[in-house]
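Only one chain is included here, represented as structure tokens and corresponding to the form predicted on its own.
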Amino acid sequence: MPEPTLNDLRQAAKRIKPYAHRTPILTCESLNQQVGAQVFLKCENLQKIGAFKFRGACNAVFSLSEVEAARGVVAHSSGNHAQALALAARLRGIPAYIVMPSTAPAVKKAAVAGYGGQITFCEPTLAARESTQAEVIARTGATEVHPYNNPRVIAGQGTAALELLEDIPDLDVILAPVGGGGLLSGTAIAATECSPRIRVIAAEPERADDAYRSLQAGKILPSEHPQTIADGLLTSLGSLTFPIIQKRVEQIVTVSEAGIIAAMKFAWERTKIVIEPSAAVPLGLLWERKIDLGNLRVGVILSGGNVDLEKLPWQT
């Protein structure tokens, strides 16, 4: 599959405009002082379903032909992608078949069902998820919408960075978290095509550093027993996202669990916005100052704000 072009991202922006929020960009003087840079926060925590994933799912769903759409869409997911796809499908008036592990939290099951997703439960293994999805496709003819290894999804995710660059065009650096690489790939295409001087840097938890290791090794190394509170960043890179990241991302910097928690707590207290641990990872990169971004204008994609309020990481 060819990587999405800047034109694909611009078409995605037009396609999703009636449905997705154009999220605000916030600044916080106390954050700037704390990290020694001028920081612009692109608040995808305020996107529909509380995460950037709605952009990609929406673009994928509304890109389908009428014949494809009538058969519906399918994905295996227990997270934000499941909710995003279910909502996008409901907006188009087509079925969304979501394969979820039976062990998924009740709140996530309820959220997917609330958006109209038709859930099929399976055992909590990748093999079971994939085989169950294959059965659903065989039965319904639905189109699979992968959460990140899909050019239409990547193009949709890149619209967040397009908006950021339209509003704040003179950035020096854009930071984004990396899990499967869909958001980072779309961000990198938007940034490097719109302004080649902008540096794109990814942030990843130290305890889930497969993307960092993959970039060093020059090949995809799978995620092995990741142990991080940033539970949205547990997946390995995809065959489509990895080469984009290799070509367009300057470096991947790892962040400690303590740095993630400190940055998340600071954001809640000082910016007054709710972000999830995965969204705090790029802030943690600034917080720990592992690379010198002092006095630069730094855009940060805050990926989401879906938090279990019963399990906040600074509560003991």
Given for the second form:
Protein chains: 2
Amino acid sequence: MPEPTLNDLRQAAKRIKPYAHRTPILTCESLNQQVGAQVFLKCENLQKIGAFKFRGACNAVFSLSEVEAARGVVAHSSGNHAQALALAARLRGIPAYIVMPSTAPAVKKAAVAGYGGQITFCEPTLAARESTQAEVIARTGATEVHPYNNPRVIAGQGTAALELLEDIPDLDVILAPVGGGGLLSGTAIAATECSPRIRVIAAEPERADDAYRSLQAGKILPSEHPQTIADGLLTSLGSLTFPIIQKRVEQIVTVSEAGIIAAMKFAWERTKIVIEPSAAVPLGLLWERKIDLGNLRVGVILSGGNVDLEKLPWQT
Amino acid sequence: MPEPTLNDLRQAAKRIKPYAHRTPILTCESLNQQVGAQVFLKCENLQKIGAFKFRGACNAVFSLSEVEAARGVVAHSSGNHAQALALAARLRGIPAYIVMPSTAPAVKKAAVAGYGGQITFCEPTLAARESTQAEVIARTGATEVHPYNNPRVIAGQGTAALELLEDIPDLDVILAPVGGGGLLSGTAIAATECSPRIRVIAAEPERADDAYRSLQAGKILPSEHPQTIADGLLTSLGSLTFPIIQKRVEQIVTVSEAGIIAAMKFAWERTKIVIEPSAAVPLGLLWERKIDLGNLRVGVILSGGNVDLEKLPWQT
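Taking the form predicted on its own as the starting point, write out the structure of the form predicted together with another copy of the chain.
Below is the entire complex, every chain and molecule, led by the chain shown above.
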């Protein structure tokens, strides 16, 4: 699969414009003081379905031909991508088939169903998810929309950084979290193509550091028993995202669980926005001052805000 | 004291522009569906110090002559107004004297001190607060900035609605909470002067319904033992705010505690913003469908987002 170009991202931006929010960019003086940099928060937690994932899913769904679209789309996911794909499909008026492990939390099942997704449950193993998805495709002819290893999805995710750079062109650094690498590779294409001087740095939980290790090793290493509160970042890099990240991302920095939680709480308390732990990982990088970004202008893609308000990590 | 004019509000908007955030206006499809109206959220929780109060304090502080300003400003408050005045004074480089009851929560004392406010503690009675403030004025010559019964404060608070109407001119209704009435009267001046067809409706907790009763009685009735989670709305109307509200506000609607909490939680969960209970009161009005606003375009001033994350109302 070819790497998406800047033009692909710009086409994606046009394609999703009628459906996606242009999310606000917030600044917060107390955050700046806390981390010693000038921070611009691109609030994808305020995006539809509460996460950047809507951008990629929407671009993929609206890129399909009429014939393809009529057969629907399919993904196996229990997270934000499932909701994003269900909503994007509903907006185009086509079916979304979502394969979910039967063990997924009730709230996630309800959310996907609420957006009109047709759920097929399976055993909670990767093999079962893949075989169940293959059955759905055989039965329906639906197009698979992979959550990150898909050029249209990557192009869609990159539109958040395009908007950020349109509004704040003179950034020194852009930070994004990394899980499967869809958001990070889209962000890196946007940033490095728009302005070669912008540094793209990724943040990853210490306890799910497969992308960090992969970049060191020069090959994709799997995510082994990751145990982090940042449950959106458990997946491994893909064959499409890895080379983009190798080429365009300056470095991946790991962040402790304590740093993620402290930064998350600070964002809620002082910036007054609800962000999920995965979105707090780049803030945790700033919080822990793992690298010197002193007085730089730092854009941060806040990836999402889907959390269970009954179980907050700072509560005992 | 004269009622502020639309021109006063426009002057205030110019005066505070270099210091205040132009807060974003958010929309949320699931909120619209839930309440059966098209809702535009003016996010003053994302304002500096986390509340609209910064607008009024900033306008008051930057309206002072050099001679007045040099002597500083004073208020008795333990809430958002104290932080707002402290920050506005710091931005102008003048002292802010804040009279606070010694029983105020440590976090509020720390917040005011953090913005450079000089705190004088007193007994937790209105008489002690007023006599202590009088002593501070006698000693320093500072100018009192009342939290709501002050035309410059009202003009400042009205700038939030001015911005909302600039961005979304074709609203049918504007909702705001009412406590002392500063935000409500500023909002009402902005709305009724900019567009005579816009209805201004206020929301008040059932358990602190003095403004509702005052409007019925045709005279200011005191707030008697109010017991509501919306702790920003405990005060009574003032001699300046009451006639503005009588003249320009269509009605005041009361909201139950359960409605306030349900709406607050929904805003956190679905809109991904942190709002305080007082800000959730107008949302509670929509939530409980106390009046018919079906399919109307409804602007809501979300007043603030200062909450204690350790004590959330939906937790047992």
